[in-house]
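Below you'll find only one chain, the form predicted on its own, shown as structure tokens.
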Amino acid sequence: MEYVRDFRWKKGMSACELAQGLSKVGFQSVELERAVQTIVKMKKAGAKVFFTYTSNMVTSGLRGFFAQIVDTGMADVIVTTVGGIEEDIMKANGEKFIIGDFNSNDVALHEEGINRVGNLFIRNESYARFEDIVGPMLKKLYLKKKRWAVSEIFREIGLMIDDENSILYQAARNDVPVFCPAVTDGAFGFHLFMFQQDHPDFVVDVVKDFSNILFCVSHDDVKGLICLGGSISKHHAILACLLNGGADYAVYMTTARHTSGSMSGATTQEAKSWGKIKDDSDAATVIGDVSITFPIAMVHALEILEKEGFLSAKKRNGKKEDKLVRGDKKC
């Protein structure tokens, strides 16, 4: 039997100590600790980890953290929405987004050429410059070959990017495929459409990519899910696991509620009714703002894994070192 434990601050408290202190407070803090332990278990079990997130998280400052997670070997497969691709490329080319206000005058913002994502602002000019960046990239792809699966496109673009804080950059260099089943649902899709008008033999094969994600894992693999937010990115990864026997570990983090009947609000428990997650899987569903809950949980998990030697070494000069990263921090 476990009991509620009072949380207390102490001078110089580390992020790991903060997470540990919250673990017995109750309510969602208990689920947060369950998420930490599930992430640790999936990594120790050698699971193939599907990491999914929606585009708004790349709009935020989590983008660099996601890139770092890829570089530490915590993600084996990425699934996202197309805005997360666009804004990763934008930021890799120097675009900066503005911290604004949830209660802004949206009519005035529109007149000023500013687009609001919650309390973050993106100027129209950023999308205009994005067009200038993507056009030459598509031309390079076209000259190389005419038919591409979506994940192949993102790998090539990742190799064109020179920014260690870019998710595509890290994914390309760590052999982590990036899937985006709804690739046309944004500015990137519009530019694909426009490019194809002038190059009708240029084909982006979404069905081929469905095959790619299904065959990047097997029934015999131990499978883990870390799903941030909902949408098609969450379901696409879950479907790949379902068709390969179900996930062994799963962490969902979302602000959506299960009472809506939506994929975004669906819990890990509900997923068991479909066979998406195995009956005996370790799983946690954390309700709350991912910009807060995920860094707390993942930092705690990384500290534990580093201390116990379960994080892959970073690549040096294009080659991975043989030894594991080991830390001396106590957690």
The other form holds:
Protein chains: 4
Amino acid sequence: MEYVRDFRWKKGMSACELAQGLSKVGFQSVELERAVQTIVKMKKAGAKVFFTYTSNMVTSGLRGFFAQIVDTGMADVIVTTVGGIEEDIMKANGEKFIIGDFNSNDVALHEEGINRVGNLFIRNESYARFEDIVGPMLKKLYLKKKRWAVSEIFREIGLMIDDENSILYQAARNDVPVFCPAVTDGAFGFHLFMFQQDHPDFVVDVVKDFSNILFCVSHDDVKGLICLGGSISKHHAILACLLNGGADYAVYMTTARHTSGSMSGATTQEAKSWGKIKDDSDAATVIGDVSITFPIAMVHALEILEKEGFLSAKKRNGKKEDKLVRGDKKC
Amino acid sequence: MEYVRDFRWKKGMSACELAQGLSKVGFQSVELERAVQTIVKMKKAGAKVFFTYTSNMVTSGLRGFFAQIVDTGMADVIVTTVGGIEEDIMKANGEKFIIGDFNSNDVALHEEGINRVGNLFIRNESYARFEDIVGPMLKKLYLKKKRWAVSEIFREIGLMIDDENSILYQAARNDVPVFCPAVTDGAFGFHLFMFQQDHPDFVVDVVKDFSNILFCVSHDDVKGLICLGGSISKHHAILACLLNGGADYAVYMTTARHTSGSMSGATTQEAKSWGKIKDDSDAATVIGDVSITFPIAMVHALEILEKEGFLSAKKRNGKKEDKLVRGDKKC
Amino acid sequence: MEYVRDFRWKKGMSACELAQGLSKVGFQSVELERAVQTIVKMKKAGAKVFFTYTSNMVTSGLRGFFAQIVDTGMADVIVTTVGGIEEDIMKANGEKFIIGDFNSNDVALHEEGINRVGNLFIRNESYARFEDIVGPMLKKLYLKKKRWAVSEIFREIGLMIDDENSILYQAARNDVPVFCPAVTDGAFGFHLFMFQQDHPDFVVDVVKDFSNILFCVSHDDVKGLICLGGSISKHHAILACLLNGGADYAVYMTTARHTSGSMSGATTQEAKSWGKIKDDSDAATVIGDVSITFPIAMVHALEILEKEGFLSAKKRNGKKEDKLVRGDKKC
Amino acid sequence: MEYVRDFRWKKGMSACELAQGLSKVGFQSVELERAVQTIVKMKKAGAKVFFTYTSNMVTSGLRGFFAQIVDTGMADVIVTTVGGIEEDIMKANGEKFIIGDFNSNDVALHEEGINRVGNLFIRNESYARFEDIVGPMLKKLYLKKKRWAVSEIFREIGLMIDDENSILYQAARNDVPVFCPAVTDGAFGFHLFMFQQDHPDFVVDVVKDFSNILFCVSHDDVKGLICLGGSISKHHAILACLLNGGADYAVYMTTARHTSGSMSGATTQEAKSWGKIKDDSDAATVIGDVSITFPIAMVHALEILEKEGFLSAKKRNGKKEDKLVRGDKKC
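Could you drop in the structure for the form predicted in complex with another copy of the chain? We only have the form predicted on its own so far.
Below is the whole assembly, all chains and molecules, this chain first.
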């Protein structure tokens, strides 16, 4: 039996100590700790990890962290929405997003050519320049072949990018496939459409990509889910797990409620009725804004795993190297 | 200047009187009334209406109402997630969903072969029988041609269905295209994949379907949005409007919050910064469970429009007929 | 076993038919139906009903409905916050609240002397005039005695009011005590303080009022709870039930989530662990804005109860009269 | 103009570095940073700080942190609900609360004598022992005088407690008044009632306590608000500020939404229309579970203030001492 323990500040405390202090604090802090432990366990168990997120998190500034997660070997499969691809490419191209305000005059912003995403702003020019990048990329792909599965496209694009903070860059170099079940639902889709106008034999094969996600893990693999936010990203990863016998470990982080019967709000508990996650799996559902909850939980998990030697180097591009320099700090 | 007016029950009051009574009650009731007025205006203005919803609403029992909405000419374009297609077909095939409980023992349900969606239950058999229906449908399509845009598939399936409560049935007969930007993200996707295994030249062309949604309205059309819930359904319709100059009328109904910068929670206000909806558009965002808010608002809008003669017959299959018998009841 | 049934609009449908149509629609609609059935059962069982609400609902325009509920004998005990008292008195005095907008320029409103409550506006003058009414009321009370329990004060004020739409008016005339555990937390508290400055022997005895709520029902009474929103109103009624052996019936309606461990979000399920409501009680928790969910559920319950003769006249002021004219409409 | 900056993990990073890393991440992380800056500014400006919280946060394990906050001079006035008093006393008496689960069998818990608060459990015995402590405390008070303002009671109790992690203990020793506008709404209220049964001349004077909170700051004081959660605690502090000319700095942290017009969900923006906070004040509203958001923000603020020498010693009990040992760690 575990007891609540009063949290106390200690001057100069580490992020790890902060997370440990919160681990015995009730309500969502306890759930956050359960998420940390589930992530640690799935990694130690050698699980194939499906990592999913929505595009607004790429906008938000978690992108570099996601890239780092791929690079540390914490994600084996990525599923996201196409906006999460677009903005990763835009940032790799030097675009900067502005910190703004939820309470803005949206009509005035529109007149200035500024688009609001919550409390962030994106300039029209960023989208205009995106157009200039994507066209040539698609041409290169077309020269190789005419029919492409979605994840193949993103792997190629990842190889064209040169930015260590890019998710696509890290995914391509770490052999992590990136799936996106609604590839046309964004500016990228518009550019695909424009390209197909001129090249009618250019085909994006989404059905083929379904077989790709289905076969990227097997029934025998230990499987883990880390789902940030809801949307088809979450559902698609869960579906791939379900068709492979269900996940052994699952962490859902969301602001959505379970009370409306939506996929976004569906809990790890509900998932068990479907066999989406196994009956005896370790699972945690954390309610809260991912821009806060995920970094705290994941940093704690990384500290633990690093200390215990589970963030060892992966073979990348034929060259074995340590991703993280070992220090001697203690938590 | 409008004032709050105390609501009072009147024995035997009509749904219309109930909605009118709530129209001067503050907080979300006021927003519901704004949604009603926006829907009425968009219809009177002859707008092309994008109607979007998520799959759980089809599960819930709003499906027959959505079919009726299509049949009364209130929706010109539909965008949904693939689960909303699957369950429409399942119900047209006689499947019944069980009213259950949010607080269920999910492990026990799993052992009984029951899948939980919020407070509803779906039996495994329903999915098994779905498999038996979809296979033959895909064969018929394949015999016609090899490369299909998504909305073409759903139109054909709609014509194969015989159920007035089916959304696909009504959509096909009323020339309302049904878009689904992530067609593989569900059981239907699995069957597409199985079919393609045996028929490698079978192609689902999502890029072509993007041009279909883009050209199903024009810049010159008056455009309206009725978006229930979030997800790619909402985003895809908004994107199609944006690329056609923005919507003139918009109603969003959701439980998601704007505070996390997600598309699901994005308000009609935020949409103005993007030009997704026009600066001077009529727009309303209603927060609440769509299974309650939408029927109340839409029934009120239908009563008003019917009384003013705006639910007149549409030409369907060459046969002109009145969809609704006119009565003489007064609200 | 109950099944989901597709909802359909019928021209001129009654509020009762609307609610019945929604009763087989999943997610919160199902829970709303459970609330209706629980309210009907508690009334038929002759339960003493604790009815609780927060002040913003009085602001909103549900006030007249609450007064009507008291008058139809649906509430035996009221618990609210002091703002819900103040605005009931203000409206009885002719004050009007303005329908405004959530997206307002609050600094500009401030300069105009307008206070915002969500999407409603209250003018400074309304509060100024409230001051002129309360002073003389307190003087009258003081002349009778020096030490007052809170509910005694509100009963006296109720008798001074002449407005059938007033909750205090109806409560006083129907012998329904009105409790308010934080009586100083508002403009009324300020006026109590001002009055006590001049009359130091004037005492508001909150401890005495705790015995009043404790003894207004007994262990043997069948007890019901209808709690709208959270706050101390909800908690105080639950506490009074708990100390009397727990409630037999309970309906909670709220927008708060259970995930933060707050009283506002606490479910009827959690209440069972405490014995706040009995293990085998009928109970329903509805998530949604009370300005929409409560009128729909309560109107449906009233229609059912009226039809079955359970809204019969109460003896009031020595005069027996029918509260509701019976009609012959059918639902 | 500030730009989004990608967050990155650094092995062994401090809590301060974590918070700094999140400060340029969009959505609620940005708002958290605004809260940090507002807290830092209010302290540097020498503001009198109203610190409010609800009882579940005391249950949760934030209690020791709140005590520490009082001890570091970060709070000048406390407002809370009575449960937050009770559980502080219970913990000072050695009671332990159990870390449990949101998904519990509440009927089974009830049979075991366990009460659930979200994902925490409290045993019946803890409440039984509380009874044994409170009785003697009230007797001591009664011997001193018969008529007590609420905050006077809590000061006396604080002086009877010997636990550095107790909020009441620290408040009494640091001359921080603790207000509680609904003192009877809990087990403590029940014990007050029992005591008054035997001592009818024992009076708890809530009106007097309203004058106490009103005069504990002045119009001329710089005033700050840190409101955790909603409820009357939040409202009462805001009211006291309003009657003193409005707050100069305000931080609200809550899970409640502004869309239902409730006090709990009311934003710092809305507060400006009332003059509750000044037009040009620094203000931040953070949406999320306080058990996560508050420690992260406050630890960051404390680190900054400590480094800049603003957490200097307060004169306490005639003895001047440093509350925090200075270290040499850098953030």
